[in-house]
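Here you get one chain, nothing else, as structure tokens; it is the form predicted alone.
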Amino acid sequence: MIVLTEWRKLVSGAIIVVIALAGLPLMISAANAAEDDVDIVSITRGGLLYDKWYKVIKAPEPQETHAAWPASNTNKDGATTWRCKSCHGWDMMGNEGAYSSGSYLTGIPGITSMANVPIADIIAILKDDTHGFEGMMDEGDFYDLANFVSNGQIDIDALIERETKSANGDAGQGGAYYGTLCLNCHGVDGDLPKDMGTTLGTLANSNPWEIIQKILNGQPGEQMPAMRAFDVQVSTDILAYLQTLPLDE
């Protein structure tokens, strides 16, 4: 039996969100939730789709390299080139952000200009000839992904120092969050599960923009709690703590 602990937070006068602890997924009844609460769930799911949409909807991985992937980048091919984050970045800044160099360099712009754009307009872009997602997801998926793009972007440079990659959070407070929310799955040293291939300390220091998105939205296909329903400072504090964990040897 799933045991849920109700965490209450006052947001715009509404009491919100039931979060499943101990590695269980976020569970919420849309029929009984306030409109704002459902929107948070939609945005969070959209963040997972932005990360790896085919994993979320249990679709076969695309085998062919995306038609819009530039031929100048031979570092990536196949399914990786179909992930939104691969072109537009974890920081949403594309060729002006973390992907201005490195193995994901494509020259493709970010999506920060799409914040607060009508969801229908973003869905139309996702289905256009360039993006080519028509028929690959259902309408609910398109809505959630577009909702994330329009309403789920954060001021990431206010949370993570661009040059040093340091999180602007309280590592001590983050340790308390980690110890109650993350430790059971990721271990004291952040080296679990072993199939991560590297430690959380290494990931948090090398690509903090990816890690804060996963803290906010969860990991596609995994039973990982998402922190988006809470103030974004909670996620920033967790990231700050992760940056204190051991690095790969």
Ligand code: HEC
Contents of the next structure:
Amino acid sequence: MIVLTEWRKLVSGAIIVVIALAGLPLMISAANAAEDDVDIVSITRGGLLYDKWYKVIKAPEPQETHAAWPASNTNKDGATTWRCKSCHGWDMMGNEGAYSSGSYLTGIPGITSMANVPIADIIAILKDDTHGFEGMMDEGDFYDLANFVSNGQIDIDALIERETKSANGDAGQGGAYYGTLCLNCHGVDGDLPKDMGTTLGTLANSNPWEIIQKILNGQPGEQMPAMRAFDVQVSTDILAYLQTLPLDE
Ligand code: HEC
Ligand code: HEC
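Next up, the form predicted in complex with the named molecule. The previous block was the form predicted alone.
What follows is the entire complex, opening with the chain shown before.
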């Protein structure tokens, strides 16, 4: 009997070890999932909101010019002065980036230093007196915007040459992506939807910083795919291909 009891103990001990070992990979992968949970979906939506939040949430377009928009800039007024991108730039570099000149010159700084800053701190900035967004968006919108600012910024100068505006991508590879992802809507010449008026070729060459964001996050209010779940090189390759497409006539 003693022998049998000992044997049983051994077996149940072994079973516990086996169960524990079997559970280990599950536990490890769960832990990884939590660590890697950068929530691409939220960041991408935040990027769309950064582009044109009132279109994304189907809110009425603000009528007044934003209080933080400087009187020195008379090129723009009304709704467009409420877009994050209008003040901070498509490259997030504000007065040190593409908006250091041109029709969006405001002198307003960029937000690159806010990468990896706690989301709650960024949400507080969006609701401060300078921004005044409190009540205009809901908490989920603020979270996604702040998540984009904190976790969605890319090293844009590594992807797009600042002086030449040329994308550091493989246009051949980008052509394959374009053919399978974009062609149905944008056609071989890179235009078509809603009679865009400006070709993707012209847009990609004149404002590549805007277009990489559109590729990563999609187009506000449209059924256009967002490439952010893939390596950023995919988007850069697509941008390189768009730069080879026909320009406006
Ligand atoms: C009308 C112009 C304007 C708009 C639109 C605007 N901002 Fe700002 N933002 C500013 C100004 C000006 C500052 C600097 C405030 C200061 O110095 O106190 C700022 C600062 C910031 C900062 C802090 C930067 C830092 O380094 O301290 C963040 C983050 C930010 N804005 C995010 C956003 C987001 C996200 C949106 C869109 C929801 C947005 N802003 C829309 C004008 C604007
Ligand atoms: C389901 C259709 C659809 C697909 C697929 C699609 N797009 Fe779009 N795209 C649109 C629509 C619609 C617009 C808005 C056009 C307008 O407002 O005139 C647009 C706008 C754009 C814009 C912005 C133009 C602007 O002036 O703001 C860019 C850039 C763009 N698409 C690139 C792409 C790329 C690159 C792909 C493939 C990765 C792609 N699109 C796939 C439908 C699509």
